[in-house]
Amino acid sequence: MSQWSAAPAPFARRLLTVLGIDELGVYRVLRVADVETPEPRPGQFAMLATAERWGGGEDERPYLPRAFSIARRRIGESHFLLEDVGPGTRRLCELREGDGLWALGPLGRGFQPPRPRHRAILVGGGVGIAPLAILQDALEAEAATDVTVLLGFRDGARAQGAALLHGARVATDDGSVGHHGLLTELLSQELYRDSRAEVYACGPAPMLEAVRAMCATRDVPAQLALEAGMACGFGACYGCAVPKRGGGYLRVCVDGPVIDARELDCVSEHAGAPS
């Protein structure tokens, strides 16, 4: 399989028109209309913004863009996965068709394909699920890989997400859908069954950290798609930064988001998706 490529983004955003949200339980999935954008490398996202008012307080003081995975790419059209926790995604989710959407995107290093004849394993958690959505698209686009999807939610209302991707095997906290627990414990099996495996996962950062000792132990390849609070996206203002095994720091925007896992120590309790 050739590595996939990624056209840089121009250094401008764009303003797009919202085609629609569509409910997920919890869940939303924000289309937009989005013909000139370069195509982007799974794993790579963009910075969001609201045309008209973005801003919370008396003064109405700007938020700042909020980073989304871009879960989605279909014909002229971006599709992003929100979930209502504070007041940016909140505006962002009560966005109706018509409406403006400033967008500056794809930015950041997405993943990499596996190697040949080996199995591609999906980790997701919460609304870490979003860039696997578009990874199983390019996976099986390309019908070269067998592809394993194993998705975990803290609840039912969560659980419905997993519509997103297809083909899931999910996991909840409270056992309302699928396997009661946790869901290394569904990964530990899949690895237990097949090693020839590679490892693709983006969730909150306990998740994640779980998720990168395993692979260790078993020596299995992984990578990490993670998040953290950004200010600008083009590794300005290093409020993404994690650190980096051996010394350093990574900068999530332009390092990652995707990161492979032996790069890193541990994953940093800021580097998760919100679970």
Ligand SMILES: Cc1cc2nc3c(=O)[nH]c(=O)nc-3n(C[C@H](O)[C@H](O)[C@H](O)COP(=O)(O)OP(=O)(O)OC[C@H]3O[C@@H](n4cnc5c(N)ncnc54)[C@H](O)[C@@H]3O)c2cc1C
Given for the second form:
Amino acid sequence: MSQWSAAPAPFARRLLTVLGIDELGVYRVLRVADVETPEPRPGQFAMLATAERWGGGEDERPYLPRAFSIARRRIGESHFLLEDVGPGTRRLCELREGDGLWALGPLGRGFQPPRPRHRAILVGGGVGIAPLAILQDALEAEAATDVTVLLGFRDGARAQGAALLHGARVATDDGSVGHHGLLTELLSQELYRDSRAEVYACGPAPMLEAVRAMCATRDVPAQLALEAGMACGFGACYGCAVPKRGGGYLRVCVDGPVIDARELDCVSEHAGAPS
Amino acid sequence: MSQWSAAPAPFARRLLTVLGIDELGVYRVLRVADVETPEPRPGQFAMLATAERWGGGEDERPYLPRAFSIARRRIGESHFLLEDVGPGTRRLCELREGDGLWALGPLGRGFQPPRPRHRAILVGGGVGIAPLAILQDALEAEAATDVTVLLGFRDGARAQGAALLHGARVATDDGSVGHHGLLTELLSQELYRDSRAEVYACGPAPMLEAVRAMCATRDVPAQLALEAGMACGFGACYGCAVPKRGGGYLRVCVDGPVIDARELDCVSEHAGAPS
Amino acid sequence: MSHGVEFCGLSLAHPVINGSGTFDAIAARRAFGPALERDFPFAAYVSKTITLAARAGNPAPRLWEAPGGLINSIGLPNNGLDGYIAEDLAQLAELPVPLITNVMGSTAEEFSALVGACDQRPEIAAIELNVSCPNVKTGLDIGADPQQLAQVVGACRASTRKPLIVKLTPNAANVPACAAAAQDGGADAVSLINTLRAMALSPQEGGERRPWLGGGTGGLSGPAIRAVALAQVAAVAARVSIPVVGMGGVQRSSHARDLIDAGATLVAVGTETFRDPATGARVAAGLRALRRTGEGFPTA
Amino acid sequence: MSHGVEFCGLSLAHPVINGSGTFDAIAARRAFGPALERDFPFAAYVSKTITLAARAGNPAPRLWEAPGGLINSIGLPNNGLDGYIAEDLAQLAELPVPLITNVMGSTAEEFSALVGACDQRPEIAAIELNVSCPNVKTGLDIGADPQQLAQVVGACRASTRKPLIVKLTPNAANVPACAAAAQDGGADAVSLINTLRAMALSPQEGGERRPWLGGGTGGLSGPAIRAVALAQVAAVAARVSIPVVGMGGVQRSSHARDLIDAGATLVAVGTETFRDPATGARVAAGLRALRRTGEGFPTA
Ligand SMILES: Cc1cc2nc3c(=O)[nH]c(=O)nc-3n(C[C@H](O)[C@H](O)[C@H](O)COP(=O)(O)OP(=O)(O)OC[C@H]3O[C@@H](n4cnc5c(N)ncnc54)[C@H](O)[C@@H]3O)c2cc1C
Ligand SMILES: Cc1cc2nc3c(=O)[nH]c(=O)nc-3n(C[C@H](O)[C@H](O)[C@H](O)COP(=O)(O)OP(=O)(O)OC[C@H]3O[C@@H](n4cnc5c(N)ncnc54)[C@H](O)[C@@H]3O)c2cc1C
Ligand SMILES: Cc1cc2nc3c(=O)[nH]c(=O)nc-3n(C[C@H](O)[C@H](O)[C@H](O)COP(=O)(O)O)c2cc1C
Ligand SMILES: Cc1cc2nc3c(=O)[nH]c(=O)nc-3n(C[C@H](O)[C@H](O)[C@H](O)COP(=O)(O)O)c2cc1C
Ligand code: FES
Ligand code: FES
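Beyond the form predicted alone, can we have the form predicted together with the named molecule?
And the full complex, kicking off with our chain again.
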């Protein structure tokens, strides 16, 4: 089975063991032992919850599991990139070696490989860089595609996350690292240089919307990894809806999270990564 | 102010710091730094909750604080005797040095001192020995009273709790330590030997009821430290009701926990310590 | 900027009061001494429910801890109207805040007798009607049927000129319609929500399972009902023009702020007071701080 | 000892099914592959609510995490009756368990049209009526008014001989009376509880606070409502002679056991399935173990 096709997820959440948690600027990289999980497709995600202390925080949250892109696979290991933005991510960031983690996945539709002789431009903002790491691994394993990586961050502490991928051009809002300005300015340069490209983007909603609009104008195919509040991750709750072009809604968890940009009129405010 | 009169409790729960937790057979002795608390009267209790991880267990419990007898006071310290019988006591037993503890108290009516020239017989069952420890301290500080201590436990691991008091005669259900049989058999012997006594009892409901009945028959005054499920501990919820003689109910938290045995027709099944 | 609030002609120092039956000021005086009056956490004090005849309350156990909440089956123990007036009133009158007396009857006549008696007492600033008592004929709560409710409130209105607050039952199909009926009957304010009907089975092993609570069923309160309370308060506030007292699961000032934003004039705290008797003061202080920062709502 | 259970003439392998709208077997087939059929967790499969016309559902956001529960404002997205029959039915018929189709109309006529269409389809083993839709005239849920409910159920009864299950609304003053009305109207079973009306305000800073959910209000499910469900199931089971499907906050077999002890024949799991799709199988296995040990109830 190629790395672009996904095997079904095991039909129950599983208890995994934490191998370690590494700092990466303000982010954490969570490594878990994960031997039985079918190989995920780049862009797929898992629903995670700590085995202990899930619940009982302020306002008795978290209660439901949380969705995280599978950021990387190593033999017998899965890696996740975490940013502490609320009670669920906080608990996950507090995991230590040997702790238990509930995981369901891999879930969702991942990225499609680029057409032959097209450059892949990976555009990631903030913690949204996570699925681009495993995507870069996959693209480089095939060696057939030129890969350009553009990553944007709010500040220098976040920009350290860029180390998750390699060879990235970085932009920061505060100019502390790399280009001082918007990620889409870098993308614009890249598309100007050579528009035979396919764009793979994940990040905050305003960034995704800017990417979508730019690619639409220039007729460049774009695959957007969306986010949405999720209760289940496998199509059961219909909670993760985002409006689709022509009316109606997509379920981010089963119709996505990777969506062809042409399926959207715009990226709605709730459909992006924490910024 | 004598050790038999109680100062009011501070009108808010306070965050205390755990100094340590010691094993005592199956029990734990929790020591907390507690400088500002007014000196408790023997028999008073506090409502406790851990600062972290209260809530979020199986069935999202514990939620409300739990009641614990103040087992001992040392300068600037309060000690509690804990038995892990459910989600709240489990979390408290898991506390470590430096952890935070919410405490409200001292609460409730404590023991009355014995009349002059009366022997005090302290009768404790299981974790119900806790308030008798501080009572023994108080009686011995006055040196005017002869104190006899009778403690009963289910098994040898529990009987190690007897070390909380000194000079105790011990009974165990399984005969592994001390007298093989019921605590009330020891009490009966003591009352036979010299019935100019006052009985102070705390323990499981059947034990308290046996003590009550025996003392009623022999016309020996008895003070029973009752227990009940409590939501507040200060008379607000009316949840801790136990039937009183002549109809109606007492609130264990404000009318007790120490009740003159003559106020009860019998000790109801929910009014004792975990057994 | 003043934090005071006008409520039915009463000038209150802040918008936080207690839920009826969740704070016994007389017992608290015993437990906390003079600090009770010095640091009194509520801007008005609501008594527990008083009935015509004295009641002992329900058999034990009366409490069950539920996910995110508490089920109680207390059964309205109280000294009865005469006992309340003879024994409790003088002590409650010493509190530094206005006294709201909560009463319950099982008929319009009982209600108006209770209200008439309270009307005579200068210590009582306002009267709250607890209409959650099941009607013997319909089995419904008296307050669940708008027509019956309007009639009960009308009878009470005729018995007093003091402010009348109707505490709605949440166990109704259409709470806003009940609120409107209370307003039509002459209520000066409505309060909600009371507890949701709930039940627990005894965890005992083996044999026949029986209800844990001595009263069979009980009422659910606390965080678990907060979102239900917010929905009912918003719907009621949108429907009536009289002030609304919102309650249900308030633990922090942000929860109180939600209720106020949904249209409540006052907020009451109940169950959280059991965890910390100073909750009311903490919530009031938090609301004051929110005001100072220009109505900004602090996110975690 | 067999763990099977008879329900309205259907022989089910165990007493655990899913709550309508909380498990999409078609999407789950995509996520979990053939394991879905092999390890299918439910003894019967209940479809999400189908309406006559297709519905897109409510705007985002549709979810809010509440203490001990979840508020959803999904808005019943579905392909409409025709789409359901043309597209979904063949796939659902492949499931290894009987199919119960849940339908909702806003009038008795709509209901009976939906039921009549389902009656024609051999793939459908039973029909569940979702009567939680607000009536345009009264504002009440159709199912909150016993008279109206009996009439709707009567119309549906005339349109089918398949088993009819009425899913009661919990937002009613007297749920047992509604259950009795359903029985009088010809229902073969009742199911409860549906979600409790609830609301959340957006945590956004500054400015006007607005409801978080795209649909304004939503429904509360999960552990927070478990004790409310148990009370309603017990009250309903005491009132009617037809079988009861109990649900609301079931997470473990002990919760299912509580509902069964309170009188339910079947138990449904909803929200907990979101946390673990195998919840139904786990609950069923737990019930089986409880049975083997002679009905003993394991305490923690
Ligand atoms: C497919 C997918 C992949 C993702 N990948 C990653 C990843 O690789 N790394 C990563 O760090 N994150 C990732 N996320 C985002 C991550 O799931 C969220 O950051 C996480 O769910 C936040 O949970 P929390 O409990 O920490 O904070 P929450 O407080 O639950 O969430 C923060 C936001 O949720 C909203 N919110 C606040 N309160 C509530 C409430 N009570 N109920 C509902 N919503 C509320 C607010 O908008 C708030 O800003 C991904 C999300 C999706 C859908
Ligand atoms: C005045 C007083 C003094 C006390 N002193 C001490 C002491 O010094 N040391 C000590 O160890 N203990 C003491 N206790 C007892 C202690 O308070 C209880 O053991 C404690 O509350 C148990 O809490 P838990 O969460 O561990 O277990 P829980 O599960 O809360 O309590 C155990 C019992 O509560 C009941 N129960 C089970 N589930 C529920 C539920 N959902 N809701 C309500 N009740 C339920 C059952 O009867 C169960 O056996 C005292 C109690 C009182 C009132
Ligand atoms: C133990 C307890 C006793 C109560 N007694 C009364 C009462 O006597 N009269 C009344 O109107 N409401 C009574 N209530 C309801 C509360 O006033 C309040 O409406 C409800 O608990 C919701 O608020 P909370 O979630 O903040 O507790 C009682 C609630 C509890 C928990
Ligand atoms: C996301 C979600 C969607 C639901 N959709 C439906 C539905 O379409 N039709 C219906 O009758 N009930 C629906 N329900 C209600 C459930 O079937 C069930 O009655 C309720 O959630 C209580 O059970 P639980 O606490 O186990 O979730 C839905 C519940 C949730 C949480
Ligand atoms: S998260 Fe439940 S359907 Fe997408
Ligand atoms: S515990 Fe609340 S009144 Fe006693």
